[in-house]
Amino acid sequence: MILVLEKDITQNQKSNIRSILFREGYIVRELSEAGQNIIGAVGKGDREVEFFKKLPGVAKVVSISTAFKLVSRQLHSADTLVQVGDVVIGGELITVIAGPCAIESRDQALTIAKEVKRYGAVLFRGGAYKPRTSPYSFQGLEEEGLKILAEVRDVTGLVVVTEITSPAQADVMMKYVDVVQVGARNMQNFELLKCVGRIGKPIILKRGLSSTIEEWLMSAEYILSEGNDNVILCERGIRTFEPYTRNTLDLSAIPVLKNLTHLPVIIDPSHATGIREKVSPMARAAIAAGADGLMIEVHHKPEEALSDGPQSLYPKQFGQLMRDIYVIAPVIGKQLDFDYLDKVTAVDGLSKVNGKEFQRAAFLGEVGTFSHKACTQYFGVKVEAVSTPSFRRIFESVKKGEVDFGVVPLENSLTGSIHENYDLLLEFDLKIVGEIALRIIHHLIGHQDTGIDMIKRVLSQPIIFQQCRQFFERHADWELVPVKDTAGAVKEISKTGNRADVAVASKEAAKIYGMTVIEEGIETNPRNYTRFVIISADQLDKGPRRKSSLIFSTGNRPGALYEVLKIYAENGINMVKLESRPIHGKPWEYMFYVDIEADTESEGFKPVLNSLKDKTDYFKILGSY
């Protein structure tokens, strides 16, 4: 059951409620959901619900209808984020776990680990204890394999995952690995589930070969009931009558689980299909269906693998899959970050330099804007997001050191460039250190009982009205009221209580301010993306940079721009953006903004850089990232 507490409950009343629940034999979880303080109580207490309703400080009691309680979204409506070292599983970043089925040798493990990290994996998987169908098959290197996994973590920075097959292995798991996997064959090994519930490490719980979703969630309940809330569910295919794949991947389980439970969900298409050529299509489909991550088997020599070679991707195939996922993820409101670990290391290094535990990043407007979403997707939980009233104020805050980063939009796929920010990049001596593309989905938001026929005024940013032009042409009698930011518009209508006022913003803003989505996806074109850049006072110290942004001007003479662009062509450098902006105070003279696929800070680029400077009157590197 769920006990919703009074807003003005005293600490003594709360302590009394908890004491009674513990005395009655309940497992207790104290949570904060949608601005309410609640206590979740699970167990076989003898008291009737009416008894708890009458306790001082209790507003109401809600029964949990499902057989599984602790894993139920009824108890915990917000998504659980499982943190493993610097990596967060769940939320808006896609997490990819990759590596061989089994650890075969030190050289094999390190070779594959370096490859999968290069392509964007953030966790490394590898079996040390291998439960095999045949007793004559390779059974794993056991503790020696765990030692190799620990070395992989030390060398590459990847956190490591391996399977536990017996409670007797708990001590060595605690010693060597970061995440413990319970395999499909052990999903209902209840003594093992109780064991991993007590060791405190994050657990990946795979679905059993012939298990229902409810049976799977009840197994997760065993782990949570022992005090371990860090459980990740892994769908790896179920056994059916179909012989053309190893198992049948149940992609429909993803939306079902997202509705039933708050736990993160990842997909293992390698074991599901058992065939290399089928892995990537199913991985792409899993991300499109809403999975939080993937577990992919990769081997540099799969034809020589001691376990599951036919289903293992070659490193280059894995790299192509990661590029595909990078494109797919924004469509469903998520991101795949190739530089996740480098970024975390750089931010941590900045913490040591300036002595602050948390770095701060400024974004435009209230919490719930698309700028806020871009900030949280790019930095995750590592950086504190700071609401800021204007773009200029973001640049000023970064320049003065009040914040460490700024998140600003540069261009939208429907309405073009945000010229103010291009001008501010020229004015302020700051660096672009990263970028993120966010799919922009606009929702018409109002009060719960507001109908379309009741609407008189719509609040949002002017540019949003442009992006939703066709929708508003159908409602020409509505007054369009421009405001500074989208979330601020939702906040305003929530305060006024006027049912005739609505806003256009993200669904996150609706949830934050307790409002209702009246119409979904009202933008004219669904291919609506905004590119945000991350600005900082200094270039971050991280790995190779794939892209650079530049500003330059040329003399007003025939062929001047051509001479500059020819340098890129002659050196095989791909230019992905070219835009001109007027130079203030100099009519009909222009600055050119360029994005190229190259690292202008590298030694190899120096000859090109010198040539560019020779052919330009003004030249500035905005950043390499």
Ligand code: PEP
Second form
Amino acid sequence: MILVLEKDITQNQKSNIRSILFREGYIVRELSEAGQNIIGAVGKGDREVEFFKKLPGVAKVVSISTAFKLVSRQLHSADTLVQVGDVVIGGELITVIAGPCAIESRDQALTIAKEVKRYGAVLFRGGAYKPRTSPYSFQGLEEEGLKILAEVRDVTGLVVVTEITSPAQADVMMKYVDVVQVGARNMQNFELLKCVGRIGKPIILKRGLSSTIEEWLMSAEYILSEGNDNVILCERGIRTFEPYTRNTLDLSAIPVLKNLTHLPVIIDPSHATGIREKVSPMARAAIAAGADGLMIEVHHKPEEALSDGPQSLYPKQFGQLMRDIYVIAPVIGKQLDFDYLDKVTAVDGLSKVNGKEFQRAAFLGEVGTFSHKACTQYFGVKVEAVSTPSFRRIFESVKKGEVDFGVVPLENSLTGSIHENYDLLLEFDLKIVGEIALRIIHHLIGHQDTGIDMIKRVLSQPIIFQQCRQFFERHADWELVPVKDTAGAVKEISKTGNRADVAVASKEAAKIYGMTVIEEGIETNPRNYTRFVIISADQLDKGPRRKSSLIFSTGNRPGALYEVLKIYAENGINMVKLESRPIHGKPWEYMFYVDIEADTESEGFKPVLNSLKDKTDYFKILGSY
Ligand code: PEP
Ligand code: MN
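Alternate state requested, the form predicted in complex with the named molecule (shown: the form predicted on its own):
Every chain and every other molecule in the complex is listed next, the one we just looked at coming first.
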């Protein structure tokens, strides 16, 4: 049951409620949900609900209707985020776990780990205790395998996960690994579930071969009821009558689970299909269906693998899959970051340089703008997002060191470049250290009881009116009021209380300011993406740099631009953007903005750099990232 507490409850009343619940044999969880303080109480207590309703400080009591309680969304409406080292599972960043079925040797594990890390995996998997169908199959390297996993973590920085098959392994698991997996065959091994409930490490709980979702959630309940709230559910295919795949991947489990539970959900398409070429299509579908992450078997020599070779991807195939996921994720409002771990380490490393425990990043407007979303998706929760009134102020704050980073939009797929920021990049001597693309979905937001025919004024940024042109053409009598930022518009109408005023902004903004979405997705073209860049005073010392942004100008001679572009062509450098901007104070002369797929700081780029400087009048590297 859920006890909703009165707003002005005293500390004494709260302690009294807690001790009564303990005495009656309940497991107690104190939560804060949508601004309300609640106590979740789960257990076998046999008192009537009426008894608890009468306790001083209790506003109301709601019973949880499902068999599972602690894992239920009824108890805990917000998503649970499971933190392992620097990795957060269950948020807006897709988590990819990859590695071989089994650890076979130090060399094998390190080779595969380096490959999967290069392509953007954040957790490394590998079995040391293998639950094999046949007693004559390879059973795993046991503790030796765990030691190798620990070494993989030390060498690569990847977080490591392995399967536990018996409570007797709990101590060695504690010693060597970061995340513990309960396999499909042990999903209802209740002694093992109780054991991992006390282990103090996040648990990946795989779905049993023939288990219903409810049985699976009841197993998760065992782990939570022992005090371990960090459980990640992993769908890995169930037994059906269909023999063409090893199992049948139940993708509908994702939206079903998302409704029933607050726990993160990941998908293992490797065991689900059992066939290499079926893994990537199902992985892509899983992300599109809302999975928080993937667990993929990868082997550099699958034909020699001691287990599950036929379903293991070659590293290159894994890399290709990651590129696909990178593209799919923003469609559903998430991100895959190829450099996630290196970036966190680099941002943390700044503390040593500037002595500040937390870094700060400036974004445009109020909390809830798309810039704010870009900021939190890029940095996660460890960097403080600082609301800033204008793009110029963002550049100034970074320059003065008031913040460590700035997040600014550079271009939109429908409306083109945000020229103000291109000009500011030229004016301020700052570096681009990263980029992130967001899909921009606009919502018409108003008061709960605002009907579409009551609307008279719409508040938003002018560029957003352009992106929703067709929708507003159908409502030509509405007055479009330009404001500085989208979330600010929602905040303003929430304050005035005028039912005839609405705003256009993100779904998040509606939620933050307690407003209602009147019409969803009103942008003219759903392929509406904005690319943001992260600016900083210095280059960020993170992983491989894939892309660079440059500015240059040439003399006004025939073929001058051609000579510069020829350098890229001759060196096989892919140019992904070219744009020209007038040079201030020099009519009809232009500055060129170029993005290339290369690292300007690499040794190999040096000769190219010299040629470029040779052929240009002005040349500046905005950053490699
Ligand atoms: C595994 O992940 O290697 C494994 C044995 O998976 P499952 O328990 O899903 O069969
Ligand atoms: Mn396997």
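The structure presented is a predicted model; accordingly, all values stated were derived computationally and were not measured. Positions refer to the first chain, counted from 1. Take the two forms, find the largest set of C-alpha atoms that superpose within 1.5 Å, and that set is the rigid core.
Is the C-alpha displacement of Tyr593 equal to or greater than 2 Å between these two forms once the rigid core has been superposed?
Not so; Tyr593 is displaced by less than 2 Å.
Ile20: Cα shift of 2 Å or greater between these two forms (core-aligned)
After core superposition, the displacement of the Ile20 C-alpha between these two forms reaches the 2 Å mark, so yes.
Is Lys60 one of the residues whose C-alpha moves 2 Å or more between these two forms after the core fit?
For Lys60, whose C-alpha is compared between these two forms after core superposition, the shift is 2 Å or more.
May I ask for the C-alpha shift of Lys44 between these two forms, in Å, based on superposition of the rigid core?
For Lys44, the alpha-carbon shift amounts to 2.8 Å.
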